[in-house]
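There is one chain below, alone, in structure tokens, taken in the form predicted alone.
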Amino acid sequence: MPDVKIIGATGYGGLGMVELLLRHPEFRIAAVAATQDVGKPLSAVWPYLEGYCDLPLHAPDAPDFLAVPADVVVCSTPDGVGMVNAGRELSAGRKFLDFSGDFRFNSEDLYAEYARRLGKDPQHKAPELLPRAVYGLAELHRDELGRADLVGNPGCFAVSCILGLAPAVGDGLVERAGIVCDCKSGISGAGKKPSPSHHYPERYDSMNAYRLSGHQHVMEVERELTNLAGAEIAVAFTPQVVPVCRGILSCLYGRLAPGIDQKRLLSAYREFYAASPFVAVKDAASPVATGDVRESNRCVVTVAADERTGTFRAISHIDNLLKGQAGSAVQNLNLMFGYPETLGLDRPAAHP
């Protein structure tokens, strides 16, 4: 039974890991850490966990936390934390999975461009580790994840866009130029840290677009699609926040390639994801909503070929905290340790 240590256990991503691992038949939570509430049980910070996870919170760099034996460390923190912890954990023989952008890119130049988009220090603190990191989107990197000891979990918007576009781009069903990603996320995607713009009176009954000058997740989307197409792909990406708790709805548009109709589009998507248990492909006539993936690790993609206008459409639905974060992380851990990727994750969405 592999032991897991979680850094950043009190945030939404860390909590998602705790919830999933408590139900997992193989992994065991060995220790939890956070920068606040050190010494308190995790269940004192989040009372709904009382009796389920009463482990004390350690400081991430405290000797007592570092001394706890583990097989893998999950770092559910903002950018900049994973890169200063990964080397030490890998040297100790542990695997390392990071939720931030620290290990999503395999070169210093790409990381620097990503960091600049966030206004952060472009200098990576562990550049020697970047070439060994695997991008944690299981549907595209299943084999590499099975051999990986260092994984960069993907961004939530990136998951929805890449899964929604991969078959179309990879099979040449859509023209390479002019792809549009129109994406809406629930407010939990901003994390639990309070801010004026996320204050309830400001957020209720209000929607907005943001980072129109360049969202950081675009880099992941364009890199993965470029790899699939064998030629450079650029997308127009518009992220938006809508007044719901969780969920991402990505409306993805482009020009249909010549001769592509609805039957060909649907067949290609179903064939592409035939071995991907967490991706469901729906015809344009099927009603789908973000509620159909709430609290699940599923991505439901509706595909539609508008032959009248020559427009390609794919509508991707995920739970940003599960398939967009903790669910993908557990799926990756399963593959890293040789378990079926569905283990501990194969359950339906929660309703209502």
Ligand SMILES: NC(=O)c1ccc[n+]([C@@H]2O[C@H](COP(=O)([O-])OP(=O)(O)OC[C@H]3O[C@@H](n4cnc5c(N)ncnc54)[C@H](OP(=O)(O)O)[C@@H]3O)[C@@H](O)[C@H]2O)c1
The other form holds:
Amino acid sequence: MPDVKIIGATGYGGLGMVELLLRHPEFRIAAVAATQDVGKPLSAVWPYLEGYCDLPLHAPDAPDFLAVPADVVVCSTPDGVGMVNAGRELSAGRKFLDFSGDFRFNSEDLYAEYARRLGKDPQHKAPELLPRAVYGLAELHRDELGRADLVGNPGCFAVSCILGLAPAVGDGLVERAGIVCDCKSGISGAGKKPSPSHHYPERYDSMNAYRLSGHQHVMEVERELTNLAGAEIAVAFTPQVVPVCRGILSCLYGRLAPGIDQKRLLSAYREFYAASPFVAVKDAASPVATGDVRESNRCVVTVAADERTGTFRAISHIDNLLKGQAGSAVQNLNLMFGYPETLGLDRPAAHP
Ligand SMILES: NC(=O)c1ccc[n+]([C@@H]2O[C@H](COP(=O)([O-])OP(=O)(O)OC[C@H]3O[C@@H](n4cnc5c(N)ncnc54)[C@H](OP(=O)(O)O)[C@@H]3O)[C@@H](O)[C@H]2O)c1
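Following the display of the form predicted alone, present the structure of the form predicted in complex with the named molecule.
Expanding to the full complex; the earlier chain stays at the top.
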């Protein structure tokens, strides 16, 4: 039974890992860490876990935390933390999975561009590790994940856009130029830390677009789509925040390639995801909402060819905290340790 250590266990992604691993038949949580509340049980910080995860919180660099044996370390922390921890863990023979942008790119230049978009230090602290990092989107990198010891889990918007566009871009069903990603996220996408713009009165009845000049997730989306198309793909991406807690709805548009109709679109998507247990493809007649994927690892993609206007549309629905974060991470851990991809994750959405 592989032991997992979680850094950032008190945040939304860390809690998602704890919740999923408590129900997982194979992985065991060995130790948890965060910067605040060190020494307290995790369940004292988050009482809903009392009796389920009472492990004490360690400081991430404390000798007692480093000494706990483990097979894999999961870092659910802000950008810049995973890169200073990964080398030490890999040298100790542990696998490492990071939730931030630290290991989503294989080159220093791409990382630097990513960091600049966030106003962070563009210098990667462990550039020698970048070439061995695998991008943690199982639907596109299943085989590499099976061999990986270092994984960069994807951004939540990126998961929804890539899964929604991959079959169309890969099969040439949509024109390469002019793809638009119009994406709405729930507020939990910003993590647990309160801020003035995420204060309840500012948020509960208001929606806004942000980072129009270049959201950091665009880079992952364009890199993956370019690899699939075998030609440069650029997308216009409009991230928005809407007053729900969890969920991402990405409306993806483009020009239909000549001769492509609804029947062809639907069959291509169904074929592309035939071996991907967490992706469901629907036609436009089936109503879907983010509520249908809440607390599940599923991505539901509705495809609609508007033949009247020649418009391609795919609507991608995920839970940002599951398929967009901890769910994908557990899916990746399953692959990294040779378990069935669905182990511990095969359950429907929580309704309502
Ligand atoms: N939220 C989403 O929908 C989502 C989706 C996909 C990916 N992500 C990415 O996943 C990561 C975690 O996001 P989140 O939303 O879970 O954030 P969060 O709720 O703010 O949690 C962050 C966690 O990291 C810990 N932490 C902060 N600085 C640290 C440091 N220097 N060393 C060790 N631990 C530290 C925090 O502990 P303390 O409070 O004790 O400092 C907390 O436990 C981020 O990189 C984020 O971009 C988020």
